[in-house]
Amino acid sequence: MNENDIKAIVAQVIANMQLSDTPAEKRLGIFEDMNDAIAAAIEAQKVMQKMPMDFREKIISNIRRLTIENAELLARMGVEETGMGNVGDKILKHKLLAEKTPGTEDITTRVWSGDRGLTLIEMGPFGVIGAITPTTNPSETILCNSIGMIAGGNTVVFNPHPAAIKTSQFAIELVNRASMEAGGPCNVATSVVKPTLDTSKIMMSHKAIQLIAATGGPGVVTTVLSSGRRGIGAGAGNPPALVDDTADIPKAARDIVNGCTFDNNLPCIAEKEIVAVESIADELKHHLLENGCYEATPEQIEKLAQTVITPKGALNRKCVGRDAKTLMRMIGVEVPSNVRCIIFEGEKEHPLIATELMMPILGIVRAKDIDDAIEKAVWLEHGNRHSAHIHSKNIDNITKYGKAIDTAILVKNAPSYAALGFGGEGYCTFTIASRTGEGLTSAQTFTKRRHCIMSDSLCIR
């Protein structure tokens, strides 16, 4: 153990120490009571709303800064806390969300000028905006969030996920220090000592709440929808990732393992099963081996499927987020330690092929040709309309798949990080919303739109 991995650790005890014995009181933003958490947002949210866009800029780029040095502690508390993930990958996401989260440039006014006179539609506040977070991306989802509704001039009741709590509530932290670093007010940000569902509906029902960003399961964002309020929906996904006979076959098969394995294939756009065109599957299979890939045999793999769901069709949460060489230690298998993934074969219906595992486990379908191939990943995606890729160098084919397929995000011959602005172009969100239609959400999504006439006026031509 080096110098730098002994700081690591001390910081982060330090840090877990300060979480748990700091009364509520005396933290940033963090209250024992969820109304409690509400009105001190509200009345941040009043202080905001006074202040220019420059300003909620000063703050957004202390957000970026603080996200950057606490980068690798905010990535150990998470994979410590929540056992998912691994912290290199993690660091990385941090970055890349400080560096890559749109803020009050997001922000933009459209303008009509004619003989009748002048429009403008300026994008305002909701106010005070409720999100529930998720174990997968505690402190990115926080960190990520805070940005696109600061720079839309609103505040933020977090609710986060009860598995994620000393991680989410450092982040929320850290952005009340941001706010006030700055010179404007605490509580930018807020939550609660122990976020529960009676807290999340506690929330949810509350007057001041009129908007809710939602990032997790199904069942989460179904709850957000029915909860009378505008909700924001970033759910499932089960990613299908298609090559076809004209693809770059060793590239697509490294981009492949190298977005299925990025963060223990924890997001929710991360490749998640194959399906390829039967003329080249043998060799791509070659190339996902000679990219660390373990092509595991029918017992283990029937063994895999009994650890990692559970008799009732769940996720096994010990397995979520667990990299290739643990799953497999769980079954009673060894693996050489370059092993990054674990590939088989199998039907579109197999458990570990038709479920979203956010493990690194690919399935292998086979499919006759580019039709049956886009039929079989359509039924994979199970109508999510959330994520999917594609390697092909056929542009008709390409076309083809995106309009079957019809997800918020589609990426073209790349690893699907990519799609975050991730060695491609764009910008990052941890929240997708493909069920409520706003896709990657960002400082715009946060805002309502307002109408402001001036009739017969400010027309001089």
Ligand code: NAD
Second form
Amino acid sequence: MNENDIKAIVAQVIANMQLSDTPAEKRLGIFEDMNDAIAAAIEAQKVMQKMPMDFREKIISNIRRLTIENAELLARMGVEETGMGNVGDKILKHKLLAEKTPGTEDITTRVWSGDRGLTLIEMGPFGVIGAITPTTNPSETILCNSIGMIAGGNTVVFNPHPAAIKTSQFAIELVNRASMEAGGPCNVATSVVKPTLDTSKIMMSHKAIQLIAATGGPGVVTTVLSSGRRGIGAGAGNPPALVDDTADIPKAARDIVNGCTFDNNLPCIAEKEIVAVESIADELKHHLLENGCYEATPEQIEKLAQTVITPKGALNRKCVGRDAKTLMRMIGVEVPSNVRCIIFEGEKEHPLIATELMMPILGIVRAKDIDDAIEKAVWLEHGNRHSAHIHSKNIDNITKYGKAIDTAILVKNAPSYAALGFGGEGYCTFTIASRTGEGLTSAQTFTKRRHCIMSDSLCIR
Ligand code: NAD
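Could you please show the structure of the form predicted in complex with the named molecule, as a counterpart to the form predicted alone just displayed?
In what comes next, the whole complex appears, and the chain from above leads the way.
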């Protein structure tokens, strides 16, 4: 490396530090008062509404570029601020959202053309959308929501999680920079210096906000769905990975560990427990151990349960999104550096199995046959209708499982992240509307249907 290379790296580091250290009130789109943030987004939406689709697409392509350019910085900020996840996987998540979140191509028109004329269903904007975002994927959700909402012709007011404010505000600034670089308005995405439950209430009750997208745990989704506004509820999951006796067991073990450990198990779609048919359970365990799993002793599991879950039954936030070695260190056990995931066997009711932990601890529940396995997996999903995974070559088993568990996502024979287009077909989102049924949200989710009817004309056949 020569002197110029070193100078360039130092200049980049200083520029990045300046970017990440800008005070909140100086960031584009960030206001002291929630009402001002909403008013600014309303003004920006008036400009957005008049823009041709091509122009929206220019803004979106700038968001994609800025996300890729800042992927490492955003990843580092997220890990530093929340203490959750890991930088390498968060970089991949940002690149994925930049490349695979649908833009304006998702906004399509349905047409009926016949003797009595022409009818179209067009997708129009809601206006200003309110969005509530989580700690687990803070900038990912904001950037992904912004792409889809802007593609639909909306602007957006965010109330991010208070534990991820800095990262979230930086993402909002990038969205505004993307708009201004394309010649568009500032404030296509806005928020407040200090988001709280009170600012969230102001947002939810403002008459200009006709749609609220809530990405988070059960509490926030219930609050939004009780707000009297239309809500998109992207809530909690507890995805089981079912493995039957027809599966390719070495591959199933590899896929499950890769999915479960991605970003230290933060994604809501990630494998949270295994249900294995008895006849292959030992073989599966052998391959899990070959793939960087550590089998904790019953005493260690007892200690982990007491550390991870508070006496009141809540999750200890200091454990969420931590890696396996850190979790084991918390109970005074040093494990080899190649350990990626902690496994143990238990009944489905075990708190470390039944609870959505968001950390690389995988309980294994044995089942006597496929029907028993399906029953246990359905119980463990708790009716969230979010995500479920299966490793099987038996189409009947897969079909039976899919019907019984009825989730927005069902990944077959792949790591869970294939559902987001990472090593699988399809598109990316960080808002999976499990509770309200839209499934993987995209630009069209953030639009209203409009019937446009031309009677007895324009059918030129
Ligand atoms: P969380 O529920 O603690 O917080 C999510 C957001 O909701 C935050 O912005 C928080 O400030 C806000 N919030 C919480 N209670 C609220 C209330 N009563 N009124 C208004 N706002 C409220 O969740 P988290 O820890 O940040 O994220 C993890 C959870 O989110 C997990 O359960 C995970 O499964 C879920 N999640 C779901 C999806 C999905 O697409 N379905 C995506 C990511 C995370």
